[in-house]
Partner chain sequence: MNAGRFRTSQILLFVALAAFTAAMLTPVVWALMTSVKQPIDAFAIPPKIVFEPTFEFHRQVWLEKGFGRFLLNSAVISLATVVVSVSIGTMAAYALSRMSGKAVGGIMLALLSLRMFPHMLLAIPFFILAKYLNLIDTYPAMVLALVAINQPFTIWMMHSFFVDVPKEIDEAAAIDGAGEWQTFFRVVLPIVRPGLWVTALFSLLLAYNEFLFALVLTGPHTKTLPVAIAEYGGEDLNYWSLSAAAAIAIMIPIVLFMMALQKHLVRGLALGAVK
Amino acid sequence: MQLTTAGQDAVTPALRKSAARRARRAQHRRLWPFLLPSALVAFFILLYPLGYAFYLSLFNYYLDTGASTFVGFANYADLFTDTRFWAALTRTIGIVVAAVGLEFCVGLTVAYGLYRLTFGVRALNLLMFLPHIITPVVAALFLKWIFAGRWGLLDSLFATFGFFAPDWLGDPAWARVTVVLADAWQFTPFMILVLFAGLNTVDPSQIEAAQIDGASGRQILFRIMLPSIAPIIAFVLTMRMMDAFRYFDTIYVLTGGGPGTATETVTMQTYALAFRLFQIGKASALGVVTLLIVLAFASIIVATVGRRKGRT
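If we take the form predicted in complex with the partner chain, what would you give as the structure of this chain on its own?
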């Protein structure tokens, strides 16, 4: 009633491959209608405009006069010799590093505090999360009313005690500090949330084992917990840096890039070029350069996330 044969491989490797591929292709054919609408969106309102932006970056295009001449990569060349661009770039990097560094240090401290706390954790966590989730423009306004000259909360407190308050938004150095603080106000909660969730993913039996081995709380944090959430830390740091790099809303509302160009980041500069000076070509080139910088960050994220996905 039956036969048993191991069967020699009579089939060539090429045939073999094609059979597997055929099966997968059949499955994909059944599913591609599901992908179609999204693919159309991605193509027509995401990839096409991006390509168009690159195309625009090759022209000297003034929106107000409508004049447009092909200049090749001249816009890029101009950028790299433009001191205002380099100044904006270094300024942006400075703001990003200061803000993300501050957020990480405070975020980790608070997250660890929450981790150790045994009561009221949920309520505190939720309350301190509020600044992150409110509309960025609104958040910036809230801060503006803290830092505003004379009427702001800080100034009126200073005045109450007879001190002379610095000009938080009008002094170039203080304006940069204020911008950093504003970013930190909005994004430290995000750091806390992710790091706290990360700390909670550490296997408790690992920690118990270390306690039995006689490790102190600090040793457990630095030798066991932080190394085991290192991928999460890498992820959240790069993600925050990319976000901070492209960030726009807060600075626009808070300082508008000023005083002068004291808080003009690359993104603010792109906005000013495109929508105030109407130099579309040059602004597009600046946008493309920003994209390349952010992509460099993204590849770090992709590497960490990809590795995590591969591991699970």
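Condition change, the form predicted in complex with the partner chain to the form predicted alone:
Partners and other molecules have been left off, which leaves just the chain.
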């Protein structure tokens, strides 16, 4: 029995789609061996340490004696009832929000200024990026010399004009301000570089059309340019948020978490639990909790930026 012309026309697209699906599956099977080395590296440097940290968090494991006792989720329960953990978490969130917010505002302002420049952009970009390539410990030592009380560079500068500078590293409030400024000084260049690259990807025809319609520079920036680079903004904010949550080396050199616990972050507390109190199990539990908190904040940033982009 022969198919009519209409029947043949209906069958042919279906056969073509089926053949295309088989071809894609065959291609995917051929590509899997090339992905295997990367998958193994990701497993051994990411998934295995994470799984081992979760495994250790279920034990009362002490590094100095080697004693290990299975306690289940008792370490997590102890953390959630520990006022020091909640104080460190609140302090960490405050430092992260202040540092990343400052870096984004300054970075966007400078990036937009560079975007509007017509000459010297590459040289300025190179000069401003220099703080970011300095090792954090070296940068912290340099900043500690600047912010040191009485004999530091900043105090000496204030004294020259007859002003008495605050105790930058000895006063709890000013110590938190100092660590925020230290993080912003080192990582704002990264923010500038990414945002400047993003602004240069905006379609010039959209900007020209807005200018013809009489839009101001501020309207072009906030109504056209920023929505256009929303994925880049989400990326850079997420990266900096994740990086700031593990803020350790600069704080360790500048204040050591002090004065008292004024600048003790979650990462500093994890270090103290693991290598001062030798409570590896509890430190591992704190590391797992920190990871979950960071993932939650990253999801909020991505969802918020994506929703705003969808509404424009």
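Model, not experiment: these values are computed from the prediction. Positions refer to the first chain, counted from 1. Under this definition, the rigid core comprises the largest set of C-alpha atoms superposing within 1.5 Å between the forms.
The two forms, fitted on the rigid core, differ between these two forms by less than 2 Å at the CA of Asp82.
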